[in-house]
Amino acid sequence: MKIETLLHQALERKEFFLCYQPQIQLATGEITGMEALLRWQHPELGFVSPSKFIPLASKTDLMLHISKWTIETACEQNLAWQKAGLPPIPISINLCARELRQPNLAEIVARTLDKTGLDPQWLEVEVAESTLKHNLEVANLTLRDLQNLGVRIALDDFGTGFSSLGYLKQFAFRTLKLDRAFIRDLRGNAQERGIISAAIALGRGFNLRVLAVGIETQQQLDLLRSLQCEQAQGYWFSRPLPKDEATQLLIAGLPSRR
């Protein structure tokens, strides 16, 4: 109940951050995209999970005016890199269900594209694979206009559903992120294998970035070379970075973890 009651203050009081994870080409070590990740530091508190917040502020409207000022941070800081002379890279946000549900969110990513001056097609949008099956009919209008602005869309969480060929048959997606949960438990076996190598195969009939979530191991990341996976996001590569630290990595590239 505290942390709900202090979550309407912390938008005024800018206690909102943004941390941002790479995602990696694995033949080359080359960072192919950013997720913006959204952190909250209390003077009180300290730093508080994205796990403990965000479910409470996606139960209320508040959410709304959280995503918004993500956007345009995010939009913000992928145009700054830009003008640094940095390779342009997409940078993806994820998308709750209360806020796909929002009727004129195309109209908002609009005014902050326009206001910001980012080029669209360096912004993504992520939505989970369960929260389309429960808002599917809005789902639908919401993503199709942001898709004719130009934004790109990703499929995430792919897998924890039943419908998902479904879905990439209706909907136009960009990028398709494979659920971290098949690579967190990834060994070896053939199953396993069969599971992640359809999928990859799967995404590329449908000439989508493939992109596997949750590397930490070695194991892992070896495994997903050995089936051909073509990029990949995680610790083993890096933890969320704050802006400072994401950019001297975006200057710097990546050690050699690769």
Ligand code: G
The other form holds:
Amino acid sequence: MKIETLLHQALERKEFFLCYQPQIQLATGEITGMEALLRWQHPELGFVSPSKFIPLASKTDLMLHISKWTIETACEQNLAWQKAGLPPIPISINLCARELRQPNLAEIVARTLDKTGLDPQWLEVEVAESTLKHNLEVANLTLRDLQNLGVRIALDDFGTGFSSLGYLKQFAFRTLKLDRAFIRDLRGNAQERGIISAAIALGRGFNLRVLAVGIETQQQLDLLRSLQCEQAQGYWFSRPLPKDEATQLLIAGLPSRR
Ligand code: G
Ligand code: MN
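Okay, that one was the form predicted on its own. Can I see the form predicted together with the named molecule too?
Starting with the chain above, the whole complex follows.
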């Protein structure tokens, strides 16, 4: 209850911030996108885990205010990188069920793009498979509106839980993010390799950017490379970074050992 109360003050007290985690083209090491991740630092509670406060915020309309702030901040940051002369890349934000159900989400996004001047192609929204499953009808409308704006859509956490290949046909995704669980359990036996290469082939068949997330070790990276995975994201490359460090990373590029 205490966290909930403090959470309501967090926005106006400017306690939220975004961290950015790079997405990598494995063949070249170049950064192909940044995922914006919401963080909360409270003066007394300290750092509150997103897995704790996001579900709490999502229970109320507070999430809608937070998401508006997130969309705006991410768009402004991406535009700032472009203005600094960095090659344009998409920035992605995560949408929860409550945001997806908000009837005017696409309107908010459109207004933000207009206001900031960011080209819609440089914004990507990530929707988890499980979120889609429980909100199929409304997701259909919202995602279609977003797509019509020219915003990219990514399918997050793909392949575990209740994968329905029908989603791939129903929505025009640009990116397929393989669920972290695949990578976490990856030991290289035939079944695990089989599943991942099937998922990669599937994404490629739909002409999607296939991205493996949660890469933490050299072994996982080597295995993914051997399975012809083209893009990846995870602690092995970089943790989610506060904006100044993220900017430095974009300027300097990743260390070449990766
Ligand atoms: O649901 P989604 O996939 O958008 O979750 C992103 C979360 O995963 C972020 O909170 C981020 O900090 C975390 N994360 C990013 N890279 C890694 C990783 O390599 N390993 C683990 N365990 N978590 C990661
Ligand atoms: Mn995500």
